[in-house]
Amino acid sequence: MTASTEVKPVATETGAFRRWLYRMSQKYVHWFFIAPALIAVLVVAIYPIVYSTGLSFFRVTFDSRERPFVLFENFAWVLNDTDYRVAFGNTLLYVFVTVSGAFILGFGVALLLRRITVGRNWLRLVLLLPLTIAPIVVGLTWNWMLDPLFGLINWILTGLGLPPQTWLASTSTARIAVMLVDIWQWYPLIFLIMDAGLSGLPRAPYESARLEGASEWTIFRRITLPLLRPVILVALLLRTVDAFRTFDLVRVMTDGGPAYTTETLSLYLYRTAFNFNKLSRAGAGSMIMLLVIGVISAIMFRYLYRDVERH
């Protein structure tokens, strides 16, 4: 009796810390599959931005052994560069052009791919072929298929009769060429999210709008744009964003030249930071973009959110 009753605590004891534990774990356990996730934006994006923004309130370099307190210096340099100007006014023609043209170009091919019955599949695996392929291998093949001695549009220039062209190496035609790279990379992106939109669109309003006899032109006004409204304020946000980090591609293609025609915010921030050993006043440079794309961002969920709601 007297060894029976000296373990019965212990197994209470045992049971109820095991209860407590699985309660624990319970309401816990979604923790432990977002943590790895918040883990890596801790070390990826904030950390980056936290230690970019402090640098960008002192005088650093990669040699420095002091770091002066400046405050707002390098800000008041970054803004009073010519340089970065040229860079930031390239840098909005970029996102301008470039969104806009995949916008039109992915949301085109969404619509009449919904006209298509037979092989959309494959049609929509090919489409998709570009978005798959890395931006460094992309301004390389482009590169090639733009050489002026030896490129494929050259070539089929000379052969329609045409004279060939510098595409990369004249100031009148590299920043176009660029854009039209990005353009022909990007689309798809826009096409998948708007392919994806149009297939979940109810069918009641468009057969009410057909029975009454509307256009097509009419449907796709009143119907299609406005319930698509949320999807296309997606697609440009991310599309934004992404335009405004663009680096790889015009550093492989054109290096920011000719005469600088072709140099974007992340192409001069590179330059600032390595080429030039002014990390602080990269920093600075960086923490400007980043308030504007937050600025963007900012105004285009607003207004997104807001037709949600309204609807």
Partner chain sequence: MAISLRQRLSAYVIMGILLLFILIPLVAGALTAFKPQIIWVSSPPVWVFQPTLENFEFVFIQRQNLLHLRNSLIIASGSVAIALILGVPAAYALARFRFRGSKGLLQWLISLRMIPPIVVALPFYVLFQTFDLRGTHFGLILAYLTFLIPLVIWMMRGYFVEIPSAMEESAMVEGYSRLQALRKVVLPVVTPGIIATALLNFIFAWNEYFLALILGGRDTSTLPVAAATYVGRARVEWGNLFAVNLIIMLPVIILTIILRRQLVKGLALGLVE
Contents of the next structure:
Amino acid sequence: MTASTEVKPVATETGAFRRWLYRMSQKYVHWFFIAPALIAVLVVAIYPIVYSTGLSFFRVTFDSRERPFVLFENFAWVLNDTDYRVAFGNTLLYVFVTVSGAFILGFGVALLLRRITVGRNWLRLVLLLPLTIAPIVVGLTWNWMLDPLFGLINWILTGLGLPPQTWLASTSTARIAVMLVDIWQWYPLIFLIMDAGLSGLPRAPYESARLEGASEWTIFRRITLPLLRPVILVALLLRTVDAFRTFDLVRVMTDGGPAYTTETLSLYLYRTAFNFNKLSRAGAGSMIMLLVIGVISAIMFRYLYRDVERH
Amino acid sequence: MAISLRQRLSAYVIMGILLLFILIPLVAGALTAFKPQIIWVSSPPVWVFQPTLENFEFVFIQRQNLLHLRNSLIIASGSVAIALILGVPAAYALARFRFRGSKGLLQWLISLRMIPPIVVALPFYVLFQTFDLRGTHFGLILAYLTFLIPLVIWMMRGYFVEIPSAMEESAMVEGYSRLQALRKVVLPVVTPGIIATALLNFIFAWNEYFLALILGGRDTSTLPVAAATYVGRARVEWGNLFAVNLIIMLPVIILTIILRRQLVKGLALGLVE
Amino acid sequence: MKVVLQDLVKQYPSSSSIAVNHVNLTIENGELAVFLGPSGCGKTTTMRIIAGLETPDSGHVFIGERDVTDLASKDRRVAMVFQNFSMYPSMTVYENIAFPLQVLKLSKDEIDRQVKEAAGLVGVGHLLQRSSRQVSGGEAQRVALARSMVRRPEVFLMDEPLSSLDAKLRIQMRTEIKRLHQETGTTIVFVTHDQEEAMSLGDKIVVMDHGNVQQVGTPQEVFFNPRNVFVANFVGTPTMNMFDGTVKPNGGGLCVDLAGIELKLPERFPGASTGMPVKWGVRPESVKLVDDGQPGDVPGTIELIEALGSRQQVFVRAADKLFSAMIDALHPVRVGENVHLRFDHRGTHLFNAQTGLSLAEPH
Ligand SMILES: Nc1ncnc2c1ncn2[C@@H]1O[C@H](COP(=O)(O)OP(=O)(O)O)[C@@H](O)[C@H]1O
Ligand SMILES: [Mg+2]
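So the form predicted alone is up there; where is the form predicted together with the partner chain?
Let's see the whole complex now, leading with the same chain.
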């Protein structure tokens, strides 16, 4: 019963170099897998960010020979620009309304689907459709639907005895029309996530709550919502980040009009760079936008990870 | 769960209204693609008519949208293929190995998804001028990778986490190298996940408009960019536009129907994980 | 093949404690060695180091005369059965068993012959065309066993291969592993946290805790002569009765004072000396209940009785301590009854309270 060994290390079959190589390959094997993606990301993501950051400290146009260093001039200009501020305000409103709208609709539909027993899989597929359609196609299709002269929506309205509307041309309705279409397009993302989240819920807490005679609303508030918190946060985070950079839909529906009521940050920055040839101002504007998105998502991430760790 | 008949009935009714809201614009649009020019627009709407293919003929032959279809196919499948080749191994490593900074690296990679496209568009625009990449398929593929690689890593990691590491380790003890083990035993298991990931990434690249508009040259512009050209200042060629729209929508919808199982499961895993 | 572990140390980068702490061990050729210990004690890590799935921070692994420390898993000629994985889901039973042979570039016929032989040996010959979803947990575990056999490895490594099976199947599979060992004569390293499984399987038992080897010995040795308090407590169900005490002189010899009970110490504990703080222990199987006490017996009252089939466990309060005794189920007892405890001296143990080491003469 010896705990120690009487065998002496014999001459090894492999050479010292090969042994070293083996050790290294074991220790750093993960980099072998990660490096290609990491290098690619450095080129296609980090380089552009660094470039844009740099851009915003110089005065640059597409045809400029000289590119003087101007420190915060571009930032100051952008922040003082009324149009930028209007676009920023519009974007915040847009994000708030469309994310809440998509969340309520998406979550609602996911809950509703639980009550339906016939053809659930096909229903799920149809409910997902808007998500798979190009935003530009969605925008153009709704332009046609909302047309004041021949659009289906006005035809239905007049059929119901209501006055027809110039949806996208009037300052009072353009905003809400575009936001509704955005919700139409993106609620499936929330629906999908919440549907998966609901399917993954444990049974036991519900059964015991029902035995104790809790009402459906109490069960929803006390059991479903807390259990789904991490999932809800993921859904909101994803949608918020995407909503901030909306371009396609607004571009084809109103292109920012009428009277700037639907101008979003992406549209503004696009115009500044490519129509007005102010590259570095667009750079500064996009840095500020990136910063705001970063802060908002960092806060949401924090909540999320606190949750995930607790569960 | 005990649901009363009334509750159940109202669920079906609400769902029915919702389906109308989703399907009417899509069906009405699709129908217009087959309408002759005189009834492209009409009030009240015309539902019954003699369908014609003249719109498709026009967009494919007069306007050469076949070329744009080809561009879209090359760019979307090219960028998805490259994103998978680069992203899947990284997702595997981030799911399997815990090393210093692995958690931070994962969060950082995923957060790249948040970059506003305009941040990428400006430098790429300048870069493409310098390297003469404007008007090449490769340029746009490169730009799409910015958004596709993080998405691939995010989704695929969810799949790899689900697979016990003992699976490839068992093969490694049985005489295979790690790469062989991955190819022979792990790959067949994650294939549904790869399909779902590929589809979602394809949808993104196929539908993308903003970067394609800025970075695509005359000969490489994609279908969404081509669609927008039917919208004039004064007049919209609705029938032609909906013909192109249909061509944009159809492949994605067909793929989604074929791959719906993998897609729903893949999204659920990738997103919630 | 003989397996030698020489001063193995492993700490996971993300963990503050040491998973394997200076482990030295020799497993003889043809032996069935069982690693036994509570969960998290480093059994799996040690086994993964032997398999080459984990690289030790220092130390060496020998298989036969080969130093395999820096050799890839695939070249070590070992086979491993995993705790939570049995079949490659993308393959049929046949393909699973053939998988390790495919890399060897054998002819189709040869592969076919060996697959069928191995499948027959573990009793899955009739399932060869089934997919992984069409077999039960026990059958899948047999497939894993067959897959590990076909390469004729020099060492079998089995990491809790039976822990996911239900009790009956577990015992059945245990017998089959024993049979496999007898038929092939190959060295087997078997990991378990179930000490009954360890006792029934092992030629040699390696008791581990906190990354340290606590004792190496035959099942009898670790049961009857535990080297320290940890082994004494961990091995054997129900657990040993153990109380703190002090050694005192008694007549010509020594006795142990357990605060209220004084027990004469047999000659077997040469390590004990007067005044030493000790832990005294006795297995429940070595406690007898007698009605009329003689000198040396301890009077007490029955507090609780648990029936266990052919045996019953009786808890007796004596001098404010609770003793458990394992006795025949037919022995009539009832709660509240006054009895005397009589200890079989061969079943008593004495440990140094400070070091935890046994004071019995070494074997
Ligand atoms: N991959 C790992 N990373 C970090 N710590 C680990 C890892 N695997 C095991 N450990 C830790 O090492 C110790 C030993 O684990 P293990 O060998 O799995 O124990 P056992 O198999 O005896 O239950 C435990 O404390 C465990 O938490
Ligand atoms: Mg273990």
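Positions refer to the first chain, counted from 1. Since the model is a prediction, treat every value here as computed from it, not as a measurement.
Asker: For the two-part rigid movement between these two forms, is S64 in the part that also holds R23?
Answerer: Two-body split between these two forms; S64 and R23 on opposite sides.
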